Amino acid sequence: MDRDLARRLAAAYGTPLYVYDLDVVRARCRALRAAIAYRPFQPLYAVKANPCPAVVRTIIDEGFGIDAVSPGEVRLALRLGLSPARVLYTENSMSDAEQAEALAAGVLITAGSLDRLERLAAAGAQAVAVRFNPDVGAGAHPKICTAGPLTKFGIPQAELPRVLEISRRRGLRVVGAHMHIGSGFLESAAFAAACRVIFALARQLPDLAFVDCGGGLGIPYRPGEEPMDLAAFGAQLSADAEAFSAAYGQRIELRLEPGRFLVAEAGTLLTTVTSVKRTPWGRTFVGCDTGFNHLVRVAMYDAYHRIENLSRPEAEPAAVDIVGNICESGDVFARERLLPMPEVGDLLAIRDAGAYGFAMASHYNLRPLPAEVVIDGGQPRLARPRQTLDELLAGWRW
């Protein structure tokens, strides 16, 4: 998205303001796609990643499934009409009453605990997928990595015995294999080791129909980071997943399921300069009109973001902190970030913003959710209204 557009967008829309372009989003799938050359193979959505439903029947409709964690996810997958076999719902602590609805629903679910795997037969269950954790993890941060001693997700490897056992007494098929070992990494060398893992336990379910080897591909988001190195990444996945078949005696279903690579590089939240303040120690904080509430990735993860002036691009660059409206000294988009210098009224793009933003907002300070657009074609359309203080203050009882 230009400069331009995203001012024609902020006078038309107001800010704060998501804005997606399907556009890069479709080019994302179409580029993991065609570097995955094993067949067959089915990749996944992660749709926590952003569940605007624009987007996501984007993904739909470029041959992608649907990887859920939540009957909510699994609602939606369904309301754009995808059928329940292109769904895969991998639980999370999840309670029999979610089991209940995900199996009338009848859509596969990935146990990630033994507990769950006997709950699941004890419910009627006849087929299910296993996430293993293959002790191999990797991310951008470690409360983004999802595999190791210290996480909460997967059976470990060494309780395959288990599972097994479950499976035979049960009379329940282990019709998948699954691992996820973190998000955002840009080097494949942990996620070639985790597949060499799964691959290897997969060998010992007799029932398996797909291996899914998890999503965590990440993107550049800081200056100087260079992008995976996507053919190199599909053609090792695919040759070992080629060894994997000719081992097990008969071809099994390759799945991915990203999320981040699909959507993050297609979003930008525009956000409104409210406030500039020098202080006498040196520094000078710009407010905006969003905040954590919107974007918390900064002060989760201690994530970067590109930032510009789209107002006066030409100004002379300072060193600023960009700052939010949430009453939290955590409340940073930038520390000393070096950026033409805002004045208020100025409007600021935060880029790379399509993945775990608007997924992640709340209502903290009780600041309504923003409005959310997609470019389709170069043509833009309101895919959520902004929210009013009336609609956020009427979910209670007066």
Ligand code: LLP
Given for the second form:
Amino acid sequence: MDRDLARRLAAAYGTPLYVYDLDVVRARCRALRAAIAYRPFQPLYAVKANPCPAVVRTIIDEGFGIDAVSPGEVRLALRLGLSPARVLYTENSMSDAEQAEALAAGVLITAGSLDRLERLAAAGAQAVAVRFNPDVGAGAHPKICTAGPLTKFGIPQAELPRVLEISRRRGLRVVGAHMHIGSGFLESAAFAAACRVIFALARQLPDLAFVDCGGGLGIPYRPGEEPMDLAAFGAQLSADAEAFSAAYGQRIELRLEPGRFLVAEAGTLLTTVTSVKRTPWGRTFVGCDTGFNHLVRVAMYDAYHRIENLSRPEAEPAAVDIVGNICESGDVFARERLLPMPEVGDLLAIRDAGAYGFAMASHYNLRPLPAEVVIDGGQPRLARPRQTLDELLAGWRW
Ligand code: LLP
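Alright, leaving the form predicted alone aside, put up the form predicted together with the named molecule.
And the full complex, kicking off with our chain again.
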């Protein structure tokens, strides 16, 4: 999104405003598909990254299924017209009520614990996928590493015999082998190692229809970071899947379920500068009309987001702390960031905010959720109006 369009959107819809460029989403979908030569290949979209229906529809139209993790995400996928067969529900700490709802909808569940396997069988499920913890984790931050001994996810690979025993005793066919080892990796050594583990486990599961190697593909948030070598990633994975299918004696479907890779770079959070404060201690705080309530990634994962001053790109650069309007010291988007010196009223763009931005937003400090706009073929349209204070307060019984 160029500067003029951003300015026009901010003027039309106000700030803070999330903007998603659907052409970028389409390009990422196609790049991923093109990188995987192995067939059959069924990519899923981890809808938790950005559930905005216009975004999800764009990805579905590219032939992706949906990786869901809650009844709400299943409902969203079905409401967009996806058939239940193209939805995979990867549970963790699922309740029996949630299980019943998913089974009634005809959605396959990926079980992440032995007790869930037993309960699925008890409820009459015939088929299931199993998420294994391959002991090899990855991820840009410990909080987004989802494999290895410290995480709650998946069935430890050493418990494969128990999975087989439950499957035989209960007549529950394990049709999918699943892993997701972490989020935001740019180099794929750990992913490749985990793939070797999951394909080795899969060899011992007799009823497989697919192997799902999860998501986690990163994007270059920081200046100087290189994008993932998608061709090398795809070639390695395709070769592994070929070798597996040859050994297994049947061409199983290969699945991936990225979230961030498809949507992060398509998204920008536009915000207006509301205050510039120079302290006697030599810091300059640039305050904005949004905060970690709308984009928690910096506060939660020490993430880095590029920030641009769209109003005065030619101004003299200065090292400033860009902060939000939430009453917490951790409400910081960037420390000592070199930026054309902002003034009150300037429009800032927080880049790469399309994944886990609005999706993780809250109304903390009783600040309403921002609006969302999508740009499709260069044409903007409102995807979600700004929440009003009345709507926010109407949630309670008075
Ligand atoms: N599959 C499963 C089972 C997952 O739990 C996740 C993400 C994905 C796929 C997609 O991962 P991705 O391709 O987006 O890395 N809020 C954090 C990321 C948390 C990811 C949780 N699970 C962030 O803002 O970085």
